[in-house]
Structure formats: C-alpha cells, structure tokens
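Next up is one chain by itself, shown in structure tokens, the form predicted alone.
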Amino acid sequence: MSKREAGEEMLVRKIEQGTVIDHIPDWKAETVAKVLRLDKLARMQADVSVAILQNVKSQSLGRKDIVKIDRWQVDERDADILSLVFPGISVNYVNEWKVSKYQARVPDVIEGRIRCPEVSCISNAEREPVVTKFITLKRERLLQCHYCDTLLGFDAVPDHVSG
C-alpha cells in the first residue's frame, strides 16, 4: 500500500534550502512566528516561503505544529531562545536537501534579544546605548535582567521579544 494510499501524504513539499521547527506543541506555532519575529521577512520582502502546519497528527505528541521556512535558515540564538519557551522542539536545517538536525539549548545569556518588562530599567530609557541582557535561571525557568533584576518567566518570553 502506497502512502497515498494509505492517507500518509504530505501536506507540504520538502525545501531545498531552509529551516523545519518540529514537535511545538499544537497550536502554538503563531508562539513561534513571533519569537522568531518572522513577520520581519515580509517587512524586508524577503524571497522566502513560510508554511505553518498546526494540529498536525504526531506518533509522540498526538498532534503538534510545524513550521517550515523555504530559503531561510533562522539564527542558532534564536532557536535557543525558543526552546526556552518550547523545550521540545526540534530544529532542523536544510541545505541542498540535507537535513541537519540543530540542538537547541537554553542559553546562560541572552543579549538584545528580549525587552525588560521594567519600564523604568536603565535598558528601556531610549537615550541611553544599553543593550538589554538577561542571565538564564534555569531550574527556576526564569530570566533575570541584568540591570534591575526584574524576574521573567520563560513562558512570557515571546511578549518581551524584540527586535
């Protein structure tokens, strides 16, 4: 029996060149989108493809989304940052139909890449050149603002994600 037949086929083509993000739990790929800020790619009228598969059957999860991006290869840093929110995902890299599987870790550090929620932290005044930085505290699933030690919990990230 075919996988056709069988009802196995796929919902969208392999890429070439670009980036899968497998097992988001399901319905969370918009989540995904905005940390990775891909509404960006459509801002820089990048030649990329997009697809975000939501709800989709999974051996291990039951369901899950994916998102895949064709001719785009999303930042290690980023990937890190998703798995904060997202630790089981996956990160898969695609060059010239080669898969290459990223690990995705939680990083110590993370620099200019989410706002302080502390309006008055020195790294929202808009004269001063600070860049943002937060110290991962990982058993505890927060972040902690260098400056001002205001506390962030991982699953707020993707509001604090900037640009």
The other form holds:
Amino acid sequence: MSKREAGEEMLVRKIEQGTVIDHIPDWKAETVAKVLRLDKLARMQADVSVAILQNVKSQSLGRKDIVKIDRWQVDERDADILSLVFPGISVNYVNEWKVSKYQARVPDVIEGRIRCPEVSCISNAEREPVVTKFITLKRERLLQCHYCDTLLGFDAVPDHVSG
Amino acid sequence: MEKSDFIGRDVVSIRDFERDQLDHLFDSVEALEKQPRSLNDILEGKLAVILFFEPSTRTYSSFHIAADNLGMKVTGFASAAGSSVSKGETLHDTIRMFEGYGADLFVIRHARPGSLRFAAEITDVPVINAGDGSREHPTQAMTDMYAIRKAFGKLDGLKVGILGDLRYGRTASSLAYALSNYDVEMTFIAPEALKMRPEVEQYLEQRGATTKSETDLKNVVGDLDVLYVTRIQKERIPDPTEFEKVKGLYQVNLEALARAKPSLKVLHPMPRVDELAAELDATNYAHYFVQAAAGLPLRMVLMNFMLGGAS
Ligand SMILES: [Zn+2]
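Alternate state requested, the form predicted in complex with its partner chain (shown: the form predicted alone):
Once more the chain from above appears, this time first in line as the rest of the complex follows.
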C-alpha cells in the first residue's frame, strides 16, 4: 500500500458498494456534487453516505479532491457530463469491494439534465412538452442548444444542471 | 439539383440549405417573376395553416397571399390574441389540433428562440419558420439574397455590410448564415452591445466565411456593394445614454452614404422607422422596395417546392 493510499485510508474507509470519483481538481468536490445533484439523495431519503475529501495529496495532481458515495451508483450519463467539465476525472464503480473504472466519454448529444442558458428558449417554456437537447462541440469545449443555438461553455455546465 | 430536394422538408434554418439548392430556388423565382401567373392554383385543394403567435401583419399577409395565389385554402391566426393560445394552449397542442384538421403546410412565427425547431419535431407536416424570436427568419434571408442577386446578377465577389441590431435581429443572423454559402465579404456594423451573437460568429468561422466588425458605418461605407440596414430598438441597449450616443451612427441617409460607391444597393427587411431616410427612396441606392416585392414570388416558389406541385 502506497503512502498516498494510506493517507486516504486514514480519512475514510473503503466502501463495499457505490461510486468513487477520483482525480477531481483540488477544492472542486462541491462542483462535482452539484453536477451529480447529490442533494436529490436527501430528498429521496436514500440510505446513502457521502464522503468528500478535499485537498488530498496526489502524485499526479499535487492536490486533488475525492468524492466517495457509499451505496449509490452514479448514472453513467452523469459521469459523462462530469468528464466534460473535468476531463481528468476518474469514476470508479465499487461492487462487493471490487473496483472497476468507468470509461467516461464526452457524449455527442446530451438530452435532459442541462438547462438552456437562454431563458426565453422554447426548451425553458414551462408547459411545452420539450426536453432540453445539446450538441457537443468537443474541440471548442462548447455545448450548443439544439433548439435555439445558444452556446454554453463546458466550464459553465455545473451552473446549468437541472433536476 | 432537383426541386424534389425540397419536397416534404421543413424550412427551420437557412443553414439547412446548400448553395445549389438556394441557386435552384432563385432561378425558379426569376422564372416566376417573368411569368407571374404560372403557379396560380397549382396547389388547389391543399391547406396552409399560418400561425402567428407573435403578430406581424406584413409577413402574415405575404404568406397568406402566396398561399392564396397557389390556390391553397388558408386558416390560422395573425396574432395569438383572441385565439385559443390566449387561453393558454401550448404551441405543441395548437400544432396537433391543426394537424388533425388536415394541414398540408404550417407557417409559424413564435416569440421563443428555438420554437420552430421544436415545431418541426412535433409534426410530420412541413413547417416554415416565419421568425422564431431573435434567431432566424429563413424566408426573409432567401428573399434578401434573391434581391441582391437580382441587382448584381451574382452573389460571389460582393462586399456586404450588415448594419444595426445584429444581436437580436433575426433577419441579420439568417442573412449572415446564408451568405456564408457564397464568396462574400461580410462587414458587421453595430454598437458593441448589439454585435452578432457568439453562435453566429462561431458558425461563420467554422464555415471559413470572411467577416469583419465595425462600429461606424463611415469607416467602411466606401467599400460596400450592399448595405443591409436593420433597426436598433432603444430598449435593446441597456444604457439609455449609450443609445443617444450611438443612434446617429446607425441612421442611413444621403450624408451617411456620401462616400458610397454609385452602384451601392441599400436593403432593409422593412418596415423601417427612422434608421433609413425617405430621401434615399428616389436614389439608385434604394433597393428595398424591389426586395420587398420579391418576398411574394419567393414564398410561392418555396411552398410549391415543399408540397411537390408541378412547375
Ligand atoms: Zn436553447
């Protein structure tokens, strides 16, 4: 066991079932919580524990944050959106102590989950049966609303997650 | 290029059309202008549904007359007031209702950006975007390009200035998108607060269009072949003192055109207020009435293409 892992172990124990999000840039764990809408776990009164580790020593990043969610599997589509905001992030699923790394990918299209920043966009119209839809422009690190064409930078996505 | 390219398709964004499709459309408008009755009653028995959630008498009439000339029955509304929409019916339900009444074509104007992309997804009936908020007005852009072609016999090689409210003016964005199909140098003339929206600039850059930005018409007017004027609405500029400062820069009159080429053509999507002086009407610069007149045959040809009528 390396020193780094030992440090983490001192802060929080390994989990049997759930999700470990690693290599989060330092002090950005709250942004991760926002993208994953972890507050909805409270509303669901889910039997879930969340450990947020901040500014942990890391060999590759210097410092990093880690989010461990005990007994909750993060949706793959949410993991993909996370990887778009933080390209270096790793999402690991834990099943009976066994860790498997999820290979997140930047999706070509994102439906739902993100609100259009243009408030008058048809996708923000309350009573119309319309689901938001964004096309990703990977090279430019932009999302473009399929309906009104408004652009949204990858970095601004956490401010526009819905749910 | 065949007109079958247009059959059954939606006209939501001018970006959905390629150069050879546009050229084919313009050739057919030219033919119709030579023989104005050649498409009369060609779509007899078809039903056009024109839904203007945001009122505009002139554009509504233009589509209505075009459909009438083609022999179509026309229904719908010219403004949401007094229709079921004012009682809270959604765009979705309104489209579904008229679809049930046997619509063969929808023409829709709506205040919300993106509403026409949504409308086209709701129904399989072809949809024409007659203006969706500040975003697009493709049939106006087609009309504008046709009018330019009519004046110069071509679009390639021209220098086109687009002036006014480029941020919220849907005709300005649609025209800029459309001109990127041709070898046109575009100059955007607008105050800082009303510059082209980032997604328009992004699209033009990706298409390799030649564009530049300017805040004062005087600096560029001598280079232009075409000056496309749009209105700046006072309420669009956050700071009222800023509006007072800039408004003189965006009023097109003989003085503003002092250094223009004699061959310059001035266009305007109409209706104008005071951004375009009446003193230009009698000059060779004025091309906006020719442009306005082209809207009718263009809409007739487009509707006929979409519904696959004989030509
Ligand atoms: Zn939108």
